[in-house]
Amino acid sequence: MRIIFVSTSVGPLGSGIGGGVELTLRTLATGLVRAGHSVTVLAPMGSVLASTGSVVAPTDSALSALDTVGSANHMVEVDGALHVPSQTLGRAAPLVVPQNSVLENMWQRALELARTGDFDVVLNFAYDVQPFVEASECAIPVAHLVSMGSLSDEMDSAVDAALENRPGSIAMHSRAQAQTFGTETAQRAIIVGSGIAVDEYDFSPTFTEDVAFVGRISREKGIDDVFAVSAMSGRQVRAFGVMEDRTVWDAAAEKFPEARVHYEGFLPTNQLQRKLGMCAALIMVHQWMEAFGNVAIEAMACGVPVITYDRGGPAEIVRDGVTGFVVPPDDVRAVVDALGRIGSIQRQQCRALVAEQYSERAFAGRVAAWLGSLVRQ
C-alpha cells in the first residue's frame, strides 16, 4: 500500500509536545516501510523521524522521491500554526482552529497528493475534527488512529460521524479508550494496540532502586501521586517527560517537601531507554484515562516492571503479579506496596511479553491489515 500520514497538530515530531503519538508515529512509519509499503508523512514545520533508519526529505522535494514507491519512508514538512492540545480544554469547549492552522494545511496537502493516484490511503493522526467530518472530500479512502480517549464533545460527534459514513474507519488502542466514546462506538472500533522498535531497547538485568516516571508533566499524568509515592516510599523518583506545567510540578513539590523527585528532561529514545533500564520499576499514576500508555512497553523492553493505576490501557498491558502491579485508581499506598513486591517479578518476562505482542513488525501487520480492509472495500 501507498500510505499518507497526517500526523498531530500540536508540535513538531521529536519534539515531545505531542506525546505517545510521536512515537506510535515513528514505529509505524518504520514497520511498515520494512513490510513493504510506502509511507509519506505530513507533519509540522521542525518534525524529525529521529532514529528509525528512514530517508527524511524534510522539505517539498521528498515529493519528487515518490516513485520509490516501497522501499523508502518520505516527510513533508508543513508550516502552519499549531492547535492546543484537546487535554487542556474542557469538554464543551469548542476545538479552535488558529488562522494559518497548520491541520487545515496538512489536510489540504493530502487531498492534492490522493487526487494524483499515487496513493491508497490515508491515515489520520490529528485529535482533531477536521479529518474526521471531512474525509468524503477525500479521493481515496481516510482512516483515522484515535490517539486520545473521549475528551470532547466535539470529536465525539466526529468519530460517530466517520464511524456511520464509513464503517470500519476508526481503529484505537485499547478496549477501555474505545470505552470512553459510549458501547456503540467500542464495539464499531478497530483494536490495534500499539508498538515499538523493541531492538532499540536494551535489556537491563541490573538496576538501582530507582523509580522511573515517563511522561509530559502535567496534572493529568498524576505529577502530585509522583511526589506521594516518593515521599510515602523513600525511594528517589526520576522523572522523564517534557514540561509542560511547571506550575504542577513546583506545587507537588511544595506539598511534598521530603519526596526525592529529579526532573531528567525529555530525552530521545536511546538515552531514555538507558536510565530507564536502571530503574527498579516504573509507576504510573495517571488521573485520566491513558488510551494506551506507550511508556509501559518502553519500560518492559528493557525489563523494567510496570505498576499503574487500573485506569485505561496500561491495566490491559500490565499482567499483574506477572509483569508489574495493576493497583487501585489513585491509591498511592497501593503503589508504595507494589513497589515492596517489585523484587517478585521476572524482567525477562517483561521484554517476552513486549518481543511478542508489541513488536514494530506485530503492530504495523495490525495497523496493514486494518488498512487494507478499508482499501478493499
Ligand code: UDP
Contents of the next structure:
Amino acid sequence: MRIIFVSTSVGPLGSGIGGGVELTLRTLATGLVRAGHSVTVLAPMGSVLASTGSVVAPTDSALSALDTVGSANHMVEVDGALHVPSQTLGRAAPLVVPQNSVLENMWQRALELARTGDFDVVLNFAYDVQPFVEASECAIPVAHLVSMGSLSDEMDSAVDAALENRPGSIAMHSRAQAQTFGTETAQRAIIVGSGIAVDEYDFSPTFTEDVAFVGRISREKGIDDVFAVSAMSGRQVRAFGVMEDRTVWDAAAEKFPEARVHYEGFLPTNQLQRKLGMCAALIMVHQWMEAFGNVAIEAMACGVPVITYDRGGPAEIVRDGVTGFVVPPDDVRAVVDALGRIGSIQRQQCRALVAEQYSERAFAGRVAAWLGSLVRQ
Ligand code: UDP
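Counterpart to the form predicted on its own, namely the form predicted together with this ligand:
Below, the chain from earlier opens the complete complex, with every other chain and molecule after it.
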C-alpha cells in the first residue's frame, strides 16, 4: 500500500508536545515500510522523524504536487499555526481553528497528493474534527487513528458520522478508550493497540530503588499522586517528560515537601530507555482515561514492571502480578504497597510480553490489516 500519514497539529514531531502520538507515528512509519508499504508523512514544520531513515519517498509525480519536501526522511514539513491540544479544553468547547492553521495546510497537501493517483489511503493522527470534514473531499479512503478517549462533543459526533459514512474507518488503541465514546461506537471501532521498536530498548536486569514517572507534566497525568507516592514510600521518583504545566508541578512540590521527585527533562528515546531501565518500577497514576499509555510498553521493554491505576489502556496492558500491578484508581497507598512487592515480578517476563504483543512488526501488521480492508472496500 502507498500510505499518506497526516500528523497531529499540536506540535512538531520530536517536540514531545504531541505525546504518545509522536512515537506511534514513528513506529508505524518504520514498521509499515519494513513490511513493504510506502509511507509519506505530512507534519508541522520543525518535525523530525528520527529513526525512520528507511521511510520510502513519494513518487516523482507526487513530489511535483508539493512545494517543500523534507528529503532526509521523505517527510513533508508543512508551515502554519499549531492547534491547542483538545485535552486542555472543556467538553462543550468548539475546537478552535487558528488563522493559517497547520492542520488545514497539511490537509490541503494531503488532498493534492491523494488526487495524483499515487496513493491508496490516508491515515489521520490528529484528534480534531477538521480531518473528518476533509475526508469527504478526499479522492482515496481516509482512516482515523483516534489517540485519546472522548473529550469533546464535536469530536464524538465526528467519530460517529465517520463510522456511518465509512464503516471501519475508525481505529482506537484500547477497549477502555473506545468505551468512552459509548458502547455502540466501541463495538464498531477497530482496536489496534500500539507498539514500539523493541530493539531500541535495552533489557536492564539490574536496577536501583528509584521509581520512574514518564509523561507530560500535566494535571491529567497525575503529578500530584506522583509526589504523594514519593512522600509516602520514601522513594526517589525520576520524572521524564515535557513540562506542559509548571503550576501543577509547583503545587504538588509545595503540598508534599518531603517528596523526592527529580525532574529529568524530556529525553530522546535512546537516553530515556537507559535511565528508565535503571528504575525498579514505572508508576502510572493518571487522572484521566489514558487511551493506551505507550510509556507502559516502553518501560516493560526495558524490563521495568508497571504499577498502574485501573483506569484506561494501561490496565489492559499490565498483567497483574506478572508484569506489574493493577491497583484501584486514586489509591496512593495501594501503589506504595505494590512497590513493596515489586521484587516478585520477573523483569524478563515484562520484556517477553512486549516483544510478543507490542512489537513494531505486530503493531504495523494490525494497522496494515485495518488499512487494507478499507482500501479493498
Ligand atoms: N517521552 C519521551 N521522552 C521523555 C518522556 C516521554 O520521548 O523524556 C515520550 C514517551 O516515549 C511516549 C510519550 O512521550 O511515547 C508519552 O506518551 P503516552 O502515550 O504515554 O501519553 P500521552 O502524552 O500521549 O498522553
